[in-house]
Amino acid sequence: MATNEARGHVTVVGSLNMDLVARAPRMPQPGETLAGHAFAQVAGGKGGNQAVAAARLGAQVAMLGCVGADANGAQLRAGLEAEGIDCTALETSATAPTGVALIIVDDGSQNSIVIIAGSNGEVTPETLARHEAALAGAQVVICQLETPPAAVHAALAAAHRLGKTVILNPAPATGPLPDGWLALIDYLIPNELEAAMLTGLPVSSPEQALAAASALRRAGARNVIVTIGAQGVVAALGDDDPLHFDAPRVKAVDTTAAGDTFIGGFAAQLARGANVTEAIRFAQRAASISVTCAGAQPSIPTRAQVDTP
């Protein structure tokens, strides 16, 4: 296992958004105006969240993406740099505003999110070509689906060609992945909703998650890890029998960025040399801490917090 001093390199290719978060007693019905409890504006976006998570949880991190030439973009860039994240490959659009996410969190700590891509839509295969050095310098490369599909495919293909460990968080998922993508991915990590979209199977229990993970393995995925919230994690790893990892028991306050925390922690551990089982359990502990705090990036713990008994 890696020593405490070892720090692997992780590159995240993905989105950065300014999150506009409203807390309300429940989700509003169509046409309804509902009084909320509180409002906050915090840094987010799956790419940004996963980059911050990997950095706080022990990795050296580079961010590849695009923000707007506006106050939100400047704030997001400054926030990443404050975490020690290399932003050399973070471009600034001259025309598109920084991405925004509108988030409602209810009293049950569940959330609904609407994303406006903005400058995230300007990440292209050409962007990847300009910044291939950011991929070459990493042990682990993480992608999601909040940037254009052509750019995601370019990132997966380049990272695979360079011999990196490739993680895809297929979020947001709208259906099966395009042909040829699974062969480029080492670890496919959906949540239960995304696993259902990828497979067309219901996924609301560990047993159903196991079935979905096995179906994705049969479709060509090498390793599939399905996160199912308080029910834990299901992993179909190589040719081994699928495994179920129980989730730590905590009182959830806000589940925003729990999945991103899991992925950042998992990637950080792999980059440090941990085995997959160790990486999953570490990532689960990190995610369990994140749900006890409000907000996206503000809720992501440090490595010291996760390592403290």
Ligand code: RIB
Second form
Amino acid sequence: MATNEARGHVTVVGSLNMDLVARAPRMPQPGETLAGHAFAQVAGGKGGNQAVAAARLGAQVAMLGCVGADANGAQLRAGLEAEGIDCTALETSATAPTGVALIIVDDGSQNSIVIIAGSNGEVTPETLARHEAALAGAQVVICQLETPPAAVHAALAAAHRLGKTVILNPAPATGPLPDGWLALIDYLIPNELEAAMLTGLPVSSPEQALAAASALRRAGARNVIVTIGAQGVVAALGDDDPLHFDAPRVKAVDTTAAGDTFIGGFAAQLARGANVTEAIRFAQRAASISVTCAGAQPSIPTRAQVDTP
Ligand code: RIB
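If the one shown is the form predicted on its own, what is the structure of the form predicted together with alpha-D-ribofuranose (RIB)?
Everything in the complex follows now, all chains and molecules, and the chain you saw is the first one.
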């Protein structure tokens, strides 16, 4: 990063998980026991990943969330601090263990994830009220759905009230967003599965993603960006015609946290004043590098890696 370039401020409200990752030739069938190739324990959680991505990709970052008073929590906190992330608003639960994610990555580089919320479930509207300064200091605020809906709504509402650029990554999605949420969000960024859950439409091609993004616009979303893996990104920005951005071609080994890298990179670019198209292309380059490496946070590139042709 150029030393005299402005760094924007990004605050992430969300989850931190310890990821327990098994590599396997394919996904197991129900009832099947399958021999895997490898196991790793790495830092993850959509909130933590997006915070690390925004920090490595050029922003000053604050993290608002909750870890447990255990070894996993200490390791996740130390990892964020080592990235220069402000953890003043990262609380420690006296009762709940740190969140975990059980992840299987198959030989096709795809993943399946089960999360156990643990301390992520202890982020509440009161947590947001205690740490409003963390939102006030940011240009861009990012939320996901791995913390309780009441806390996410409180974060969206406070960030909107404070005039911040508000990003929601609706992950994991189980259906349409609650009434009133879309009006609080500037950029809604689902992947193809989440876009399908939000709209009830099939989303497995750029054309279908364009239709889903347009449907979300009609439902009241200001700007919608659907990430569709190797098929790129579809963006419905304001009243402009939706656009399709091809993905850079790479050999993927693990897609875990590719979406998080995209969102952190996009937010870092918006926070430093980049235009949306520039921010999308930068975030795509960052995400395409992340899929060439294994693990969530270990796979997230730095700004210098993204800028190197
Ligand atoms: O987006 C990837 C992340 O989802 C993993 O790191 C896992 O912790 C789950 O939150």
